[in-house]
Ligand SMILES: NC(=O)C1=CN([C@@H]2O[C@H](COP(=O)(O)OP(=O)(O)OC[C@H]3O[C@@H](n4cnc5c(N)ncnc54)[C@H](O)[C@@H]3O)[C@@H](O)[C@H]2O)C=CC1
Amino acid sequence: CKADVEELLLYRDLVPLLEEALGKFSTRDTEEVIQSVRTAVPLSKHSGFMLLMPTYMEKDAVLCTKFVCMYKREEGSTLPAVNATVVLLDPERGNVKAVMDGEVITAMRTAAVSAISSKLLMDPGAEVLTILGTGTQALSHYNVFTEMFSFKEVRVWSRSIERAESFVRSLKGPVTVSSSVEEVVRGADVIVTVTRCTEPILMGRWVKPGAHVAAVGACRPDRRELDDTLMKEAVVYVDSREGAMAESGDVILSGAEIFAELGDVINRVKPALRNKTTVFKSLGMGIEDAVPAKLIFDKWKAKSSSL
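Chain shown above in sequence, structure on its own - the form predicted on its own:
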């Protein structure tokens, strides 16, 4: 259940394992990772779609898939915008080993990968963090970024100033709120975009040269958060080339060139160009769910055997 996942999944354990997994993925060694671009099933009647994200890690004996349904809800709707379930299976027998609440896994692994991108690509002297958005992903990103890095200032934006102020009240540290994207972005060293926007809200002319952008929202080919100027002038990194070329509107619609996967940087195949303005376009991958699922299951087994 969700409470068990929250208890067992910690960033200090998850981040190094995800970094190792991203490196394995980028080798394209089928004994390490077999993973296709996720399957999307439209749920047109309900203004949503279902994603299926299977992964097999042969050497690690991990077989996993995530089912996630995403919806465009009306303002004020009490229905969830995202509902996810992660299933861990035995690769030899094919039976289900565990079924886990996917909300916490998705939020934490996505934020952890964004933090890995920042660890690799941001200016080591970064002082100002800006988060665009105030949903579940905004909270997970705030938590891991403030745990891993020592920013002197954190800024938050939301279309609703009331939502932004409510979000900030739930946080532990001091945060500046603004109703202007330009205002919170100007001078920021790291910018995280975790919105439901379908058209660009972050303009390249506002972004400080040498800043790092972790772009998480707009995970469909017809949706965007970043404008052409930013996408074309920045050095673009992704989690998966295939995923970005099939699913990222920011990449597809801008015609931006992908420089490298994060795994290429981890494997030292491509450089981390910290002195340039960089964009990490995050789509999410099955391996990013498989790693925390195995971690949670192994911890749960160890905990149960000690009782």
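Having seen the form predicted on its own, the form predicted together with the named molecule:
What comes next is one chain alone, with no partners or other molecules.
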């Protein structure tokens, strides 16, 4: 259940394992990772869609799939935008070993991957972090970024200043809020976009040269968070080239060139151009769920056998 996942999944364990897995994925060695572009099932009647994300890691003996549904929520709805379930199987026999709540896994692994992109691509002297959005992903990104890095200033944007203020009250440290995107992104060294918007909200002309943008929302081919100027002027990194070409509106509709996968940087086959403006376009991948699922299962088993 959600509480077990929250207890067992820690960023300090998850981040190094995800970094290793992203590197394995980018080798395209099928003995390391088999993970095709996920299946998307549109649920037009309900303004939503379901994604199926199977993954097999032969050498790590991990067989896993996630089902995740994304729904458009009415303003003020308390229902989560993301409903996810992770199923871990025994690769020897194909039987189900565990069914896990996927909400916390999705929130934490997505934020952890954005933090890895920032570790690799931001200016090492980065001082100002801006988060656009105040939902589930905004919180997990705030948590891992403040755990891993020492920003001097954190800024948060929401369309509604009341929502931004209420979000900030739930956080530990000092945070500046605004309902102007331009105001919060001007001068920021790292910008995280975690919204459900469908049109660009982040304009390249506001972004400081050399900044790093972790773009997490807009995960369908017709959705955008970033404008063409930013997509074309920045060096674009992705989690998966095939995934980005199939699913990212920011990549497809801008015609921007993909420079590398994060795994290519981890494997040192492509450089981390920290002095340039960089965008990491995140879409989410099955391995990012398979890794925490195995970690949680192994910890849960160890805990149960010690009782």
